[in-house]
Structures are given as structure tokens and as C-alpha cells.
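Next comes just one chain, in C-alpha cells: the form predicted on its own.
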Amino acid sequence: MTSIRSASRDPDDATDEREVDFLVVGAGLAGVSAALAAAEAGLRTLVLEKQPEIGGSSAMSGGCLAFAGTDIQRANGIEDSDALLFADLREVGRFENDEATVRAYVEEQLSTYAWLRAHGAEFGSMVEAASGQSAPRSHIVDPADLVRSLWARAKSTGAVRLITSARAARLCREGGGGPVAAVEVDGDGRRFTVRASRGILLASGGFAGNPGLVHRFAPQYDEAQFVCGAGSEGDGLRMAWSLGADFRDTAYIKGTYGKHPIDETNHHACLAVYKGAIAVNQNGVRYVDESISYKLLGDACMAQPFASTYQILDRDILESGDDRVRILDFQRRLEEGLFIEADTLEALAEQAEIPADALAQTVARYNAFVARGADDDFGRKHLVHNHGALRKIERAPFYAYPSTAVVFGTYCGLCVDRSMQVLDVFGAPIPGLLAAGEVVGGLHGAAYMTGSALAKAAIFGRIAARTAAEGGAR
């Protein structure tokens, strides 16, 4: 885990009640982005972080942000647009996502990219196509550095304070039924109250670290691997739930395909399938269209024997990896001994303990599909979503990457409107309460586009801060 330390003391820590303009719960990318944007709008802002360090799950992520129409794309000859981004998000989400939430993301994404660049974000010079993308739009950044940079900018304004090791415990409404106006906080061995006159933002992340909530919404993942920030326990979700907040996408909690089943040194998925590999189960046969979202690939993997499969590739596919992108850094995983390697498919199958004849027949059948441009078994047409030409698996040596599904985040949560106000079960805004980042539902729907989770943290954090500055949270 990448961690970012910060001081835990607050100038007003001797008081049992304090007041600010804007209160942010959670110091991941969503919370830090919101705090900086709020400070730029002139709001006195306090950020509460449950952990001793800021960063949360954001700092542990793969560092991909999905933007369309950027200067980096143009420099690489990539044509992309708001319209294509919107269409991809809706399609990969199988139209189960909320159209208004998707539009909010799309309409604010390019200005957020420029805003991040202006505040010191250092994106790589190349972009890659990944899950759900019809054009390469994964903009790569060191996520811990990004949070650190934004926090330094926020702190330098003099308008933002931070308290770490402070857990938000309860939301408080004025008069018991009025706007959300305060938060009860447990920290430093006592409970105190923070009042916020312009709104309270829940940027508290998901609940992949809460087995009880995972079982409630997705019992099929009880035995899955989980990798997330230590604070991802659903605090914000439950606090809003107690006020009647509505949820989106809880039926679509999914694991990410490509995690090595036994390796504990590299928590990130490996997606060789998006460069041309195929996925086979313990019987040596394909079971899925490998170009679909890696969330859907995760579901398919969990349904296979032992919930463990293999990505099969050749030397050309291995060499097409990109060491700047964690999910495509094949060479590093090869050096770490995570790939099984052999000069023939039969020898590869023997090492992987799968039927040699079956694997050889599967690869030969797939290569024939590639040659004539039609995958009769699963209808695969591209490397990933609607991008990239299929490639044969034929040049030795051959490789197998053992793969299962891992839950990095829950990607579901509170219903919000376009201004990031939390909505109750009747579709009405809960006055004073905003949400941003992983705690928000509605963007992803049934699956997931690479980079949309980290990008939505910054995008929705900025929108929430603007809403608070304009008084819309009340």
C-alpha cells in the first residue's frame, strides 16, 4: 500500500464543537479534490480522515483516469470525444447506470483534466485502451503523488484543515428533521461535533473492507479476495442510509479479473487479455469473450472450477505490454516469476496442470477464428471493448498467468443528482448532504470502464464543492 502521512492535530482540538463552511468526510482523491476546489471558491473547509494517513483506496489504485479529448490523446493521434465517452460508459454499464450521473461525468471530465494538470498532476505521455474503451483513454498518473500534490495545494490556501484518526460517526439534522448540518466525530479518545453551514460531503469510499455489507449485497463474493483501503468499511453509506438515502448499482458488485491467486506482493490485476491473450479454465477451454469489462470477466471467472483460470499468451503479446501501466506491466510480472513459461503449449499445460490436448486444441481453434475474422464460440471482435484487432497465439515461448477475481472496490452506493446532492428513497434531495467518489452509485451500472472510478473521484469532488459554494446543498 502507498501511504501519505499528515499531521493529526487540529487548531481547535480543545473544543467539543467547531464550525466551518464546508465539511469533507474522507481524504482520498474525491475528498482532497473537493477540499481544494472549495478553498478556491473561498470556503473554510475541514477534512476528516478516519485513518492516520490520507490517500485511502485512491492511493492504492492503478493510477488510470478515463478522460476524452485531451492534448495527450491528440499528440498520440487518438480521436476521442464526449459523445464516444458517453456512449461507452452507457454501453459498458449495460444501460443500468443513471444517465444524468453519466452526463455529469462527461460534461465535467475535460475541465477536470485541465484543472488537475494546472495543479501539478503529471500524466504519462502515452494512453492505453482498457476495459470498456473504444479509444485509448487511460491517462496514467502515480495516484499517491496525485493525492499528495492536490493536498499540498489545498493546504497552501490556508483555508483547509485536516484531522486524521477521526471517524465520522453520525450525521445530524437541524431540529431532527431539517437539513444535515453537523457530524458527530470520534477522535483523540472523545466525541466532538463539527457544524458546516454550506454542506457536508461524504467522500468516505466504499465498503470492500466490511464483510457484513459485502455479504448483504453480494454474497457470491464472500470467498473472493479483497484489496482496498483500510478505511473502506461503508461508514458514509450507513450514515446516509440512516437518513433514508437511496442506493444504485448494489446488485453489480463485482471482482476485477486478473489477480494472481496466491501472490501477495503484487495486488494489481494483470490484463493480458486486453492485448490479445485468451482466458481458459482448469479444463483448458475458453469460457468467455475476453474483450468485455474486467468486472464481467471477474463474474465469469468466479463461475469456473475453483474460481481460478489462466490467461494464455505468446511472446508477441507479452512484448506488447506497457510497463507504465500496472495492469499491462507483463515484463515485471515475468521477472517476478508470476508467469508460467514454456517452449510449447503442451509443456505449458503440463506446468499449469491442465489437459495438454485441450489447451492445444483451444489455441488452434482460436487462431483459426482470428484468421477468418469470426469467433464462433463467444463472438469476440476486438482486443478490448470496440478497440484493437485480434491476434493469434503462435510465437514461442508461451505463457500462462494464473488469474482469479479480486474486489478492489464496491463501485456502487448513494444516489445523487447532477449537483452531487444525495437523494432519498423518494428521489428528493437530502438538504445539506453531498457525496463524491466511490460512495456514489449510478455511474458504472452493471460493469466498469477502466479509469472511471479514479476520474469520477476528482470530477464529482469538484462538482460537490461548486454546489456547496453556490449554496445548492441547502
Given for the second form:
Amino acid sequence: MTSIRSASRDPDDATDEREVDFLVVGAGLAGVSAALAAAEAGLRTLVLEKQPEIGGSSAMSGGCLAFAGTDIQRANGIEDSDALLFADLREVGRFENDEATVRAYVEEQLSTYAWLRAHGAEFGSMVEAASGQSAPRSHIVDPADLVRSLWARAKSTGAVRLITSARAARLCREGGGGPVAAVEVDGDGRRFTVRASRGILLASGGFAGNPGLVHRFAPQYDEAQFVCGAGSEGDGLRMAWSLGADFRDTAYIKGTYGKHPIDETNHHACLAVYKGAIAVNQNGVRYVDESISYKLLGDACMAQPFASTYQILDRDILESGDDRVRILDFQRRLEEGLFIEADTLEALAEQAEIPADALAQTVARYNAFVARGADDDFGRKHLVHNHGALRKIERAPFYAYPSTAVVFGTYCGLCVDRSMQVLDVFGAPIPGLLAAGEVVGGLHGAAYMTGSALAKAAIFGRIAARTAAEGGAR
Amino acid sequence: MKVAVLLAGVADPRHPLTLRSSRPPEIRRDNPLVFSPFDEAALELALKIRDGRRDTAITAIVAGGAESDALVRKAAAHRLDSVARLESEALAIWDVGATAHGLAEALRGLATRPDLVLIGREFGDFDDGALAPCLAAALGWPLFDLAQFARWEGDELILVRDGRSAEERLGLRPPWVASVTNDRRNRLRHPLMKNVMEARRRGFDVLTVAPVVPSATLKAVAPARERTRREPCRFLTGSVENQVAELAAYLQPWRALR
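Any chance you could show the form predicted together with the partner chain after that form predicted on its own?
Next comes the full complex, and the chain you just saw is listed first.
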């Protein structure tokens, strides 16, 4: 804990201490959403970004946002609702998530969708079902474009400023024990202080880029791959910890299944399993119900030999991919040579160095399950979560997609209340301190619904800005 | 068939080049290395040959110092029969003739003579394409230059390259040296994770050859001089017609140079 009064300050240099209404730490989707919403509410806002560019992990994401009840869903004949979204979020999180945080997401999601569209967000015309979704609700955007366009809107208000390459180093409380009222910042080769009268928002992302911190909570992922924004080092988390902030869901840090273990150019997971593929290990044997959350699939994969498995599919499943959805864009990966392809399962097995008889037996057994409508081995009933009928793997050519788990984000973090105020270890709000985006824990619980992390960034960012504007943070 | 693949690696173009030394071995140590497209093509050609005939044995030799061990393991991840690193300190790699003699000596030192030696059309960062012919000369073997593809026709291995107006296919009676250029048909496949993990644990030999006396002494390696533009880059703007007209006007003086 650092007192404002102890902050280094050159009284002759006015730029060593700045005053704003609202200070946002981090310029990913949560940070820019909060900055724009705050500016709309009339707050003079400063955004600090540690990296030279805005975007963070949001800009590198798959670009899926989970919304329910949208016009795009209706145009595609998809029935969805707040109630179904709430039930899915709780269920996929195995009820380990915080009900109030989930409710905050659900209650604000549709208005946030409309707000994003009003600010120029361009969603694709189709929605896809993915991890944890009973109805197709992955709304697709170019995530980097989304962050850039929101930032452009925020900047155009004239009320928001951005300082890049500026790292928030310490939170400061008024008088040592009062509300959080300032941040000490390292930037431009020196340390300066920014005071914020209406609140400080931590939108600083997770810590997938900090192997030491990940190891502390999830040593089983030491061998996993990590793909995240360069700034995802847990800065916000540690600053909040220093003030006694509580945190949750760290036991559920997981990798996402479907990353090619060798390819270095394509960071996104490929989820052919959600279109009907099965997952087999190096022995040619299924090991999991493939319809569950890709986080849980990641866990299951890490427990297999070589921490690497194969998604096995046929031509029909490959052709059911969707090139507008990164996780379902099979054709591009085929063109990039990432799929192993063969005319027979035996030839496929030979290329993948899987015992051919084992693979043939596994596929035949699975196809029999599909025909009978009952998966005796793992109880798979749908393509993904509660959506989609299973399909056989029978039409050549056959494909294998080598897959391991990749940690894109940590999806755990600070405890917050419904207004995004950070809670201390006794459950009391820490005055002046808000959090949004990946640094927040409690939404995902034990697993993860596709699109909920990126959508939560925008939703919680807006809530936090509203809290600050209404004076609720202090 | 016994195939030897010679690999060198190049400075990874995704990283800025660091030049703190004028000695090639130190320059390699200071910069992350990757296989060049030509290295990859040579390795993939060897794998294609094995795909066609399972009794093909592949040996990969990576020239370099200890900084190249990761490349050795990367090659080994393709489940090769043997891999080795050739200590490159003795090779005088700025002298193509001396290097060719060093590589030839290393190949002669293998337990079994290869029937075919595959080498990328450029061997590392210091070769501009002369090494493969020099190596063939040093071995006294024929050279098939710029191979793009390989396939078996019965028991005969056919190497394929695009000629000026036709595709050339040559049947090989070993031994041969073949330089390989990149082609969409020889894009290096991804190794299986199981083999990557096994390659991490695998040991390999480090080969040495007697120092070769170079015909020239390397005095210095320095950064290339930066070229300056005569005028800054700019986008053509306006309607398509305007852009076409502006581009045509810009190119007009070039016509006179033809």
C-alpha cells in the first residue's frame, strides 16, 4: 500500500502529477469500453496502456462475443434468452461461478450489444454454437477492429486521453487508508502520479504472460502453450492484492483445446469436435465427451500421452466448418497444411503414427453409438453442450487435426460486486477501486462459455464506468 | 535408399539481426536460427522419398555450433534414422570451396555412404548458391540442381524440376548430390508432437572435420549500408482512373530506360 503523499513528485514539474475524474488501467476491450462509456457520462478519463499499442489480449482473441436475444439470432431463426444464457453460464461453470456476477453479465449483455452496434461494431450475419452454448450465440467481430473503433469513438469525445508505454506500478489510497485515489505510473523513463476523483478501474487483463504466477496456481499447465497479449502479466491483480483484494477461480485456470501443437503462425484453437469430430489420443482411443467446454477438453488433453491428441473427422464434418468463425475455419487450416489427410482411416492412422486397428475400431464404435443414440463410453449427446445432433465419421477423405491445450487467458481474478467494485478478503468494497475484463474472477467458475470473456470485457467495462459516473466507486 | 540431408539454418527473419561480432560463428550465436525455406524443402523432399519407399533411411546433418542444437532436434522430430551436428568452426563458411571440402569429408566419414545428398539451393546465410555444385565436385558425384519434387517410378527415384519451358524429370542412379529449391509440393510438414517430445530427449553425435585451409581470410562482417529512397513512399489517392493516370505518369520515364 502506498500513500499518495509518499509518491515521488517534482513540484516544479506539473506533469508529474495529473488529475482526472476516471483512470483506466489497460486499453483492451474492457478499458476502451469503460473509457468510452465514462466519456459519454461526462467524466474526464485517462487510459494507461503498458504496451506501445492498444488492444491487449482482446485484439488477439477469436472475436466471439456471447449475447442472447439479438436481432442477428432472430434473423437466423435462433431462440435465445437471458434465462437460457444465465442457465448455460451457471451450468458450464459447474455452479462454481458467482451468481451475482453472472447475473450482472446477463442483465447488461443485450444493452451492451446494442451499445456496441451503435458505436459501429460490425458483427457477422451468422452466429455459431460453441463451448457451453445451448443456442448458437457466438457473435463474430474482428476484435482488433472493435477495440480500435471504440477507441476512435472515445477519442472523438475529447474527454479521453491515452498514454501508451505507461505501466501502472502502485495503487495509492488517500491518507494511507482511505479510498483508492491515485496510481503511480512508470512511463517515459520516470515515475509520475495520476489522481482520479471518481474511481480507478483495473482493466489490465490476466496473467497468462507470467509463467511464474501461472505455475503458482496451475503447475499442470507448465508444458502448455501460452498465447496472450504481451502485457498480461498480472500487474492489476498484484496491485489489488497489495490492498487486500480477494480473488477467485484460480483453481480453474485452464488451456483451451484445439491449438495445433507445432504451428507457430496460427494462434487460434480449431474446434472440429463441435461440428462432430471425435478426439483420440496417440493410442487411437477416445478419452472424453467432446461436447463439453473446450477448457475442460484442454484439461483432458493435458492428461493424455504427450499432452497432445487428434481431432478425427471426415469430409462432411470438414465441409460443415465456417470460414467466418476462427475456431471453425477448417478450410483455411487445410490449405495451410495443418490437417493430416488420407483416403482411409488406416492411411490416416499411419501418418499420425496411431495404431491403425485401434483408430478404425474407435471410429466404428463411435459411429455405432451415433446410430443407436447413446454414447456408452462418455455419454456424449450433442455436438456442443446441448446443441446439435451427433454425426457419423464415414465419408472419405478423413482428417486428423493435431491438438493440444493453449492458455489464452487466466479467466480468474478479483472478486467484485455487481457494480464492479473490487471486494477485499472480508467481502467489503475497496473504495475507489473497480475492475473489469479478464482481471475479474467469478463469471466463468469451473469452465468457460465461448464468447463470454470478450463480451464480459465490454459489459463489465460499461458497468464500471457507470459506477464511477454515479459516484458509487467512492 | 540412404539419403543424407545437409542443413544449415539462417537467422530468423522475424527478429532484427544482431551484429556484435564479425565472426560468423558468433553472429549465429547472437541470433535466433530457423531452417531456411531451402533447408525445409530439402528435408521435405527426403521425407517424400521415404513416404514412397519405407526402407529409405534418412540422415540429417546440421552444420553449426551448439546454438544449432535446437535445429538438430527440430530435424530429429521428423523421426529420422539419424541426426548429427557438424561442428562448423572448422568450415570457413565464407569460402565456398573450403566449406564444400569440409562437408564432403563429413559425408565420407558417415558409417554408410549415402546414395543421395540433398542440400538447399543456398546453404545458410553465407552461401549464394555455389555450395551445392562445389560439394558435388568435391565428392566427384553428379549434381541435379534446383530439384523441386521427387517420386518413385518402380524402383527408380525420379527428381523433378521446372525447366525454362518444360518440366524436367531425371532418373537417378546413385550417388548424386541434389540441390533443392522451395516449391508448393515440398513445403515442410509439421512433425507429430509425440516425435517432437521424443526428439527433445534424443541424443545426437557432433561431427568434426579437420580444419580446412581457406583460400581467403575473412576480415570483417559489417551491417549492409542502408539504401536511401530518392523520394518517400506515398499512397495513390483519388478515383481509380486518377490513380491509374498518376501511376502511368510515374512509370513513363522508365519506358525510356528499356
